[in-house]
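For reference, the chain that follows is the form predicted alone, supplied as structure tokens.
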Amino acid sequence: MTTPVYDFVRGYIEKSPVRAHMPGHKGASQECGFGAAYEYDITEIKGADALFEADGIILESEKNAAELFGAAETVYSCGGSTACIQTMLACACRKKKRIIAARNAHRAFINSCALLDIDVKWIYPVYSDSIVSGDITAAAVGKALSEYDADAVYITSPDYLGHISDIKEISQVCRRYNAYLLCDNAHGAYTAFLKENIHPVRLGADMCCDSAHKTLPVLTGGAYLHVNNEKLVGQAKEYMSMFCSTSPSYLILQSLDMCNAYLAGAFSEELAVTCQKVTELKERLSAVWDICISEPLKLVIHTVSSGLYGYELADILRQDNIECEYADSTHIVFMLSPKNSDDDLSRLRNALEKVRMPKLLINTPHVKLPQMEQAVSIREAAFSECRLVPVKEAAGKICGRAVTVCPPGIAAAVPGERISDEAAEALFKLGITEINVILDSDWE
């Protein structure tokens, strides 16, 4: 597969031009020790195309990506999935400005709704024992759509603990109600290349964002916005330009471009081998640890049944120079990829097998996130004046800023929601001690 963006930049470097253009390092600066990265960092010079008006090498590269993922259109983002989420909502929620969303949405979704003044009806997942993960059923989506006339439905799948929703069935429900299905697939770019393709584009999502950098060899900030509905094709570039810098990173663009060649080549075989190794690792560790069912490239351990909080296990593993993706009071998450070596997996396995566990059940009662009244719109609250108060004094007041469990940035309270006594207690149990509430006395 062609790599037009990388090839152009490489050719430009070989000409040794006078760089009388941005950026200021001129391809030669070594102050930060990034070496050759400076050479490849260019701007939108003649022939380099322009991300938001792409009609040359960037457009060619994006078409390569669309072909690989099976999308009607794929648009590159240098602003991560956040820019893609903003763009999806701008494209899909123009008429009614209303959306149905699973409550385990990332704060990027909530911030986007604030910017675009979109009203949200929440579907609360069937949680296990963490507000970052849970089951969203097609029946729940259908019920919500029958009660709330929305432009679209928004689902996070896979979620942070690796739970995958039934996107195919949910997409069929959405079609019955003429609602777009938008999917935050930030953790699942690789799923298009499994033996069984379970990528949301394949399963019927109308738009989908993939954080390429999370599971593929792409620089941080590189993401795809896939469009899978002809009604929406051709709109994404204009909307994305409203949210992003007019100086996109050509280093990120080249990494996305070069990744196409990798995906078209050895990736599927390497992925299959890695998935098998991760499966074997999970099976071996299940003799000692409570391994959660999750997507193929995640190793998720429910730690409390072994007498450890997740963050305690994370600290223990750091002594062996192993850094996890995420840990909280109940879980620890490891994100793996074909770029993890056999030695990586062996070190992880050995470290986990030698951990001395108290084998005492920790008393961590599941914190149920109560449903709260949306007293004012997300936008109105998010742009209101606020004051910070102890969460135990927040009951009866209106949340002014998103309160998130971070990482991974999942909302425990949303701007505009009135904090109930039950909600204040739940937030405190989640480790949240202070919360911003809006000042207007008429709303308090």
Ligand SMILES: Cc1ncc(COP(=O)(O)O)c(C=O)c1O
Second form
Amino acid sequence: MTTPVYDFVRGYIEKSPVRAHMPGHKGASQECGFGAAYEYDITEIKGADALFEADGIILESEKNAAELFGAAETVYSCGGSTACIQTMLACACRKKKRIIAARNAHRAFINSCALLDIDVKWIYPVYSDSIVSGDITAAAVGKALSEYDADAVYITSPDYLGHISDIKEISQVCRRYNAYLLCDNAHGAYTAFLKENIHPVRLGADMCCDSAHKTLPVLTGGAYLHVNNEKLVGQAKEYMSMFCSTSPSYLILQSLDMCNAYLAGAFSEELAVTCQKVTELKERLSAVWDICISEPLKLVIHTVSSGLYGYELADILRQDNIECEYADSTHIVFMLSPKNSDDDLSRLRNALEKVRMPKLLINTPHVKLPQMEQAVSIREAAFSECRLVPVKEAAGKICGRAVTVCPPGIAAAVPGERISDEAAEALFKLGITEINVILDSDWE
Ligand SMILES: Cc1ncc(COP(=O)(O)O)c(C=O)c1O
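Same protein, the form predicted together with the ligand this time rather than the form predicted alone?
Entire complex below, previous chain first.
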């Protein structure tokens, strides 16, 4: 597969030009370190194309990506999935400005709704024992669509704990109600290359974002916005340009470009081998730990059933120089990829196998996220003046800023929601001690 962006920059470097253009480092900066990275960091010089008006090498590279993922159109983002989520909502929610979303959405979604003044009807997942993850059924989506006239449905799959929703069935329900299905697939770019392709584009989502940087060898910030519905093709660039810098990173663009060649070549085979190794690791560890069912490249452990908080286990593993992706009171999450060596996997296995588990089991309070009344719109609240109050004094007041546990950035309270007594209690149990409430005597 061609790598036109990388090839262009390589050719430019080889010509040793006088760089009388931005950026100011001129291709070399001893003061700032990173060595060769500077050489490859260029701007929109002649022949380099431009991300938001792509008609040259960037367009060719994006078409390569679209072919690999089976999308009608793929647009690169140097602003992560966050910029893709903003763009998806701008494209798909223009008419009614209403969307149905699963409540375990990342805060990037809530911020996008605030920016675009989109109203949300939440579907609450059938939670396991974490507000981060849960099951969203097609039946729940159908019920919400029958009660709420929305432009689109927004589902996060896989979620932070690696739970995958039935996108195929949900997409069929959405089609019945003439609503677009938008999928936050930030954690699942690689799923298109599994033996069984379970990528949302394949399963019927109309648009979907993949943080390429989360699971593929792409620099941080690199993401794909896939468009899978002819009605939405051709709109993304214009909208994405409204949210992003006019100076996108050519380093990120080149890493997305080079990743295409890797995906077209060795990746599927390497992925299959890694998935097999991770499956074996999970099987072996399940003799000792409570391993959760998750997408293939995540190892998720329910730690409390072994008498440890997730963050305690994370600290124990740090002594063995192992850094996890995420840990909270109940779980720990490791994200693995074909770029992890066999040595990485054995170090992880050995470290987990030697952990001493406390004899006494601990209890974590089972916090059920209460459903709150949306007293004012997300936008109105998010842009209102606020004051920070102890969460115990917040009951009856209106939440002014998203209250997230970060990572993973899932909202426990959304701007505009009236905090009930029950909600204030639940937020406190989740470790949230203060909350921004709207400063307006009419609403207080
Ligand atoms: C589920 C989910 N969606 C969206 C995002 C935002 O992605 P990005 O960091 O690529 O902007 C994240 C980031 O962690 C995420 O976990």
